[in-house]
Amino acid sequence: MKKPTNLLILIAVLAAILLSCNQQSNSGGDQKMTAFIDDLMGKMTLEEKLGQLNLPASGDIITGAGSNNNITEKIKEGKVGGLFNIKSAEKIRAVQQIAVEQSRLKIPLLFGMDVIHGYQTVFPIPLGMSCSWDMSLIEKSARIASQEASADGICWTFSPMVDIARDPRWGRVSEGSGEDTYLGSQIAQAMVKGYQGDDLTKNNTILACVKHFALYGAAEAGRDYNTTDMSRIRMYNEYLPPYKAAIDAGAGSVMASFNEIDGIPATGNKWLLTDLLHNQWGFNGFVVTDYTGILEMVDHGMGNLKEVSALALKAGVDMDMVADGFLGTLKESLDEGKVTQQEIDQACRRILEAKYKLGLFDDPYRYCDVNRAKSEVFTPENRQAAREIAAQTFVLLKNDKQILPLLNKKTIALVGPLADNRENMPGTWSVAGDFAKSVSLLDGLKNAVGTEANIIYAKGTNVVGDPQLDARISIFGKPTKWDNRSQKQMIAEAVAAARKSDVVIAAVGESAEMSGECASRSDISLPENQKELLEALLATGKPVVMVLFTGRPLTINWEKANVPAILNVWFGGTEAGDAIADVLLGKVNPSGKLSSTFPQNVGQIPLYYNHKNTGRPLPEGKWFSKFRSNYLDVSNDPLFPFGFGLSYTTFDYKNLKLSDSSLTATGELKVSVDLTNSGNYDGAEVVQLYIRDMVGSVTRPVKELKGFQKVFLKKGETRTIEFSLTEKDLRFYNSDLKFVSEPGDFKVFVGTSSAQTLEAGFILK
């Protein structure tokens, strides 16, 4: 072994000094914060400490069913720690002024909002964003959202939602990143980085809040707020990793979920909020409840408001959203010895630390610059970014006879209840958007074709056929625009338009609020009135392109079998119409890949790619076999598998190679494949790598995503794509909840989806 040179020694010494200085600097910053908060808390009364734990709703945006009165007086008395659902730099400055100029200790407030997928510039819904499989774009969308929200007074967002969801009946599947643990973890990290940046004291970063902790996406029957029950080993392997990834990325706050875990609601679950979150994972931020989460434990059967408030505090909740349980009952519980002063102080300290880290004690008005709001919100640059990002999220599900892209079509019939509806383009949870400024599909097509093509529009049908159901989904400023004409009249108008056209674009699917919170559906097929419209359009003999708007996977068997082209556009945000036109007309080649499996029918649910085998698995290629795990009336196959998505071009996978036949604990295995764009268009492909642990001490999934790369290739271009696997990639939680890998045989799969891959094998030694 060669001796180190003097230069190398000098470099090592300098590096050690720099590291030491950096650690001392960070330590010094923590010591300064601790000293500041120690001093402040030494001056606080019990009521003022409890006030920091109180988060009432206020302002002109409503997201829940609760209400709070006399907010101004409570702020003056130091009985409010933060507010949410108030927007605009002017309003927030005025409220902050009350806190820092009229309260005794002048403690600034936190201002939060549901900035879920953009602020005024709205990006695609999170489920759509996940289908881009592009972490740089996802982080960019969160960065722009942070920039805009912070310019308008907001310093805290209740996002990202990282719940793994495998039941598309659950409406909030639209708000998450799909069914996969690995993909969800990558997205969780990207979102936190986008919101918080590299320095929370900068006035263009905001505090992230990871939700819903935990397991909310596994609600029984897909019914919102319902019971969740699963083993610890499943929690650790499949559902908890995205939360952990967000915590590791530095998320400053966590929101407790509505569901119970092991029979105890998450809001009062000490194992979850203290033992796991703080003690095992080392989380040093604060925990806030969801809307009225403490009060709702009463209906769970955990006691009265005083009892459940004490339960929540002792479990590790720091901030009470809306319920008024902490502010109204904890003093009495303290007097009775049901809670301790130390527990109250701990919660108060965590809230104050968040305010300190945001720089609010140095400048409580740092987010209240009116000039920033005028120049940084809903800018042309942000809208252009939203348009470009949206186009990357659309998934081409079918394209028979290369109907798409639409070339040389002189007359286009645009038909359907979602063709001319700006308000529904942003999708659910877009509370800060100006829906009237959104771009509808009709707007987008007109913008794109100008005078080069004629567009004939007809509504064709309503979103749903039942006016009572229509009223339930026409909320939050997103009306479906019910048409009082008969179904027969509207279809006749649409058919007449189709007959005059070269191609028909049918804009169908869900409205924005048919998915989202409290928007569970037992039937996730296309409404019958919309199917009738499609049948009539197809009967004209004209080529039909179905542009599918949805916040969840749908059961569209008939549509897949009969409609020649299907483009799933989710809800694309404020620039949806222009982005959809870009893809339909070939300006952008679609590259989205599904992050959730589409089932054939609801009877298959839950259906996800990384399932486990039974002891009687159905043989590959079989539809049915007696005494095997299958159905009598439908195959086990999905309608569209996880990772699926077509392109206007074609990609060929060849020459899957491994650098070795084995992998050691300290080694690295290179996995390579040759990818060729063999079609007629330039395009991007998401190359996906999966593994399978063939023998384990506990049963293992049939496939697990462990890597992906989004690659752009010119037509005719070939490139070798390389992945790297290490022993760490093969680890899992065993029956003792130890994170281990086990020597033995593994398979590796690389391909265009979870169902279409090349395969090789190796041994972990």
Given for the second form:
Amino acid sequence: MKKPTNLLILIAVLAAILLSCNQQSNSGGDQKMTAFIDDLMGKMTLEEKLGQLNLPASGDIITGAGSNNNITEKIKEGKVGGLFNIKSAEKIRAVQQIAVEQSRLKIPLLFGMDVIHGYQTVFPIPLGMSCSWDMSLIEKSARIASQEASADGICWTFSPMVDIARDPRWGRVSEGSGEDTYLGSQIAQAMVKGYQGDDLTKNNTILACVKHFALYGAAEAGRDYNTTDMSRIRMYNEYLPPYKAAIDAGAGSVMASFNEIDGIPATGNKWLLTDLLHNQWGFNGFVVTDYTGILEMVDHGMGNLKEVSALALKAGVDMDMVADGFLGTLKESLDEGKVTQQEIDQACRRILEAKYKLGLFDDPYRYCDVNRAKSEVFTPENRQAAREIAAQTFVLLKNDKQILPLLNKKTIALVGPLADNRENMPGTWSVAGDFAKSVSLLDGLKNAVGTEANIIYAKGTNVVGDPQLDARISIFGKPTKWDNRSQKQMIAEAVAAARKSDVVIAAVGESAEMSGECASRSDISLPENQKELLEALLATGKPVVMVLFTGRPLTINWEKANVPAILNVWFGGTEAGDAIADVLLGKVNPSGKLSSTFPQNVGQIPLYYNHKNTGRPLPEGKWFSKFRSNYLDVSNDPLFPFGFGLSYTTFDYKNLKLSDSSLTATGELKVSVDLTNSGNYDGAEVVQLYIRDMVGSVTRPVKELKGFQKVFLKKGETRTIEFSLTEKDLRFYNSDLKFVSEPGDFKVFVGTSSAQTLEAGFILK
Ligand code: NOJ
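Having seen the form predicted on its own, I'd like the form predicted together with 1-deoxynojirimycin (NOJ) now, please.
And the full complex, kicking off with our chain again.
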């Protein structure tokens, strides 16, 4: 190794001085905060301290067992720490005024909201956003959401949701970033940065809340709120890293999940909320429960409300969402010695610190400037950004004979239950959206073609055939708009429209509330009535393009085999219709890649690319072999693999090269590949890098994503894409839960999806 030069030494000394100055100034800030809070807490009664831990249901949206009981009186008495899901700067200002003018200590309230994928300008659902594989766009979407929400009174969002999910029966896969740990961790960081910016005291940044801590995405059988059970080694390697990434990015709060972990509900799990979160990961924010999370521990069988409230506090919960357990029972528990004053003080301090960090003690109204709300929300610029971002999230699943983009079509039949439905465009958890202002696909196509083409619209069928099911999926202001005509009549109208047209666009799939919270499905295929519509349309012989709306991977085998073009558009947000038209008509070339595997049938679930090999792997190229790990009735293959997505152009991968045949603990390995845009359109490609650790002290996945780059190439252009791998990238948690790398053989794969890659090998020395 070379000796460091004098210059390098000087730089290192200067950097150390700068760092220590910075730390001093930070700790100066911390000291000021501590002194302020010490002083304030010195004046607080026990009731007022417990009040800070209380987050009652009082918003415009009530999703569980909450009710609005005498909130104003409670605020005056100092018995409320924050409120959530109240919409509008005016309302929030009025409520804040009660707290700071009529309560004894004038402590401002926190105002939270489920700002999940945008505020009033709604971006695609998170699962869709993750398919953009574009961290700067994801950060930008969170930035805009934060700008809008903060202008309308909100200073705290219950996002990002970073639960790894590998079971598409679970409706909440729509709210997360899919199945992969690495991609999910990158997105978690980008979201936190977007919301919190670099200075939380600015009035356009808001506090992030990482949820649902932890493992909520592993609910058994994909049934919402169900039990989870998982080995520690799997938790550490696969499920926990995205939460940790969000904490490392500075997320100021964490939401405990509904599920149990190792037999103890997360809300009462001290190992999770204190040992891991605070002690191992160094988290210094506060923990809030999920909605009625404390009360739910009664049904989990952990004791009565008083007992479970004490359990939650001792485990590390700081704020009680809706259960009324902290406010209602902790005083008695303190008197009985079941909890300590110190535990209550610690929780209270964490809530007050968050308020301090947000600058609420300096100006409690800093987030409710009514003029800002008028000029910064749902602006043309924000909507334009949402439109551009949405177009990056669509995944082209099939495009036979290059049906897409649609060129020179004079008459277009637009058919299907999702074609003319503005309310369903934003997708699930779009609390602040004004659904009627969304752009439907019909609106978007009309905007795009103007007078150049004729659009004939027909609904064709309802979203589902069963009116009772329809009622269950038509909630939260997102009606499917049930049509009372018979299926036969509607299909006949659609077929007539198709016959008169050059091409048929079939807008089919799920409605917005067929995924999201409490929207599990045991059958994740397209509803039969919609399939019938597709069959009838295909029978006309006209080219059919399926525009698929969905909040989860679906088992669309028949559609894949029979419909010539499929564009998966998830739920694209308020600007969905314009963005879809941009892609259908070729203004934007699709570049989304799946962040979740599409299975062939529900029997294969959980199906994910980074599985283990087993001792009896199926020989390559076969789909069944006796006494191997497989099924009698279906191959092990996915319908569409993780990382998959087509473009209007084609990309060729050549010359995968490694800078060396080995890597040392301090070295760096360069991995390069030549990428050529070999088709007829300019376009973007997500180049994916995976590794496989061939031999380990514990079994390792057959592939693991370790890097990706989204690159834009002009048609005909070739570029060498380079990645760098170091020993750190090869680390994993071993059976002692130590984060290590182990010397030996590795494979590296680079390609267009997890299933289509070039391959090389190296040794870690
Ligand atoms: C329940 C959901 O699980 C959570 O994600 C959400 O933030 C809260 N309700 C608050 O609305």
